[in-house]
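As structure tokens, one chain now follows by itself in the form predicted on its own.
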Amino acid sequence: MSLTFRQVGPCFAAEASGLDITKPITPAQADQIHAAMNEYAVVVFREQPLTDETQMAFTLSLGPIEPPVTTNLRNKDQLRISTNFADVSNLDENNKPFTRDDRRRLFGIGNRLWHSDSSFKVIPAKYSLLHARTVPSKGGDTEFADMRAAYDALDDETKAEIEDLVCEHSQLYSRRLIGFTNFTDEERERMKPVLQRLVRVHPDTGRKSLYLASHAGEIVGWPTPEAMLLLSDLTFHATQREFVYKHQWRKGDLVIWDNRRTMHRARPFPSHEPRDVRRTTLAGEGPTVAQQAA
């Protein structure tokens, strides 16, 4: 059976079939799933087992991944899996599910926010590929936004606006949406912010996009609540319906997407309940902008 997509989503979001990514692939066979995330900047795999080995050789078929830098509030001492994956469960060190005022546990649910994965570096990330190990009995939805059809959906007027604007992302701004903002002196200086363009042109499509994620809290030469309003504003347009796509996931699950025209965000579920989803992460090509003190 030759490998397959099927279009699942309002205007992006593809279901592939027909390979088994447990197994080694082709050259020939990546290039088939870059040329589908070319096209629909998220791509499903159902009811993968992989394991931690699997996954990895999976991802390095595709190319690179970013260098391991911690991305949570988890100790050395408290890590459940490998630095080169994101562990974006709710569980700690002892695979029990934190209890609910557990600090890793508030800073985690910053991820019910709409984000870009790693927007709060200075080398963006490419791809992320989450795969389900264990799902809750209800909720924990995944929903993508597609930043380009929230793009090209503007009129001309804000597109001008917009062009050259430049934003500073870090996951302080993001985690003081929710009223987080607990971090030690270490923390803050490791989520400094980095700059970052508004809108990004696809190296291999040449399609322009937006780059909004909850981690932008700035815009370059604005007055903070100007830029905090059109942030709030674009964001509102570009995660309407129409350009929404919801995972619902299964035990296996990997899916795949393209930060770089994509913002996504976790949906709630039962608190008590283990969800043991493990992110490995393509790096991105270089810095949008050229970086300066933020």
Ligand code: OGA
Given for the second form:
Amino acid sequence: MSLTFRQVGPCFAAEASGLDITKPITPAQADQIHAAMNEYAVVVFREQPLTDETQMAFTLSLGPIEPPVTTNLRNKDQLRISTNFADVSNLDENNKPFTRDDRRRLFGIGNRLWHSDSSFKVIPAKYSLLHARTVPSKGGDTEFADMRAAYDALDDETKAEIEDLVCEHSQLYSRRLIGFTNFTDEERERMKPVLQRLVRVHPDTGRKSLYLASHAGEIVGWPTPEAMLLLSDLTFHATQREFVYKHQWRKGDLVIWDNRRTMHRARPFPSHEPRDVRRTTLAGEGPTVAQQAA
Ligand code: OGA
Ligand code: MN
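In place of the form predicted on its own, output the structure of the form predicted together with this ligand.
Full assembly next; the chain just shown is listed first.
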């Protein structure tokens, strides 16, 4: 069987078939996946029974991972899985769903805002690989928006206005949007804003994308309300249905997305049901704008 890709989204996103990713892959197969990522930006592998070990092996066959950095509110003694993974589940250290008002849950559901992973880090992420171990009985879809198509669809005046803008990104800004402001001083220090260009060029394809995320809360040199309104207008534009692919999870699905060209968001599901999804993340190639290391 050979590896093939079939487009499943409106202008991007493909489903792969003909490859068992629980087994080691060849460099040629890795190249094919990178080529598909450059074409489609989101690639779905259906029903692959990966373990932490095989998910990590597959991830490393596509490139180096991001250094592990805490990006949630779990304390060290509350970890379920290795810090080389992002624990995107709603589960506590005993594998029980968080209670509805647990602050780890309330911070975590900030994932329901449109975002791009690690845009709040000086070197933002390349690909994310999210694997579904347990899925809820309903809801819990993940939506993806094609920020290259969204950029292309802007009028020339807007493209010129935003070309050189630089935004500040922080998890403090995304959580502010949903009224979560209950941070310790240590967390505020850890979540200090970083700079990202609003328009970025993809290193492999040379194509421009809008680089938006709900983590973007300021535009350098702009008054805050005006910045937030422009970012909100651009986000509405970029997340119209014509630019969105919705992934309905089956147990075992692995979805890979290119954070440099897409945004994504989680959708709600019954809070008492377990949803165990685990993410590995490939390191980005560098900052989008020069700045002091965090
Ligand atoms: C992520 C993420 C969305 C989801 O893993 O980075 O935002 O649906 N996940 O869990
Ligand atoms: Mn995410």
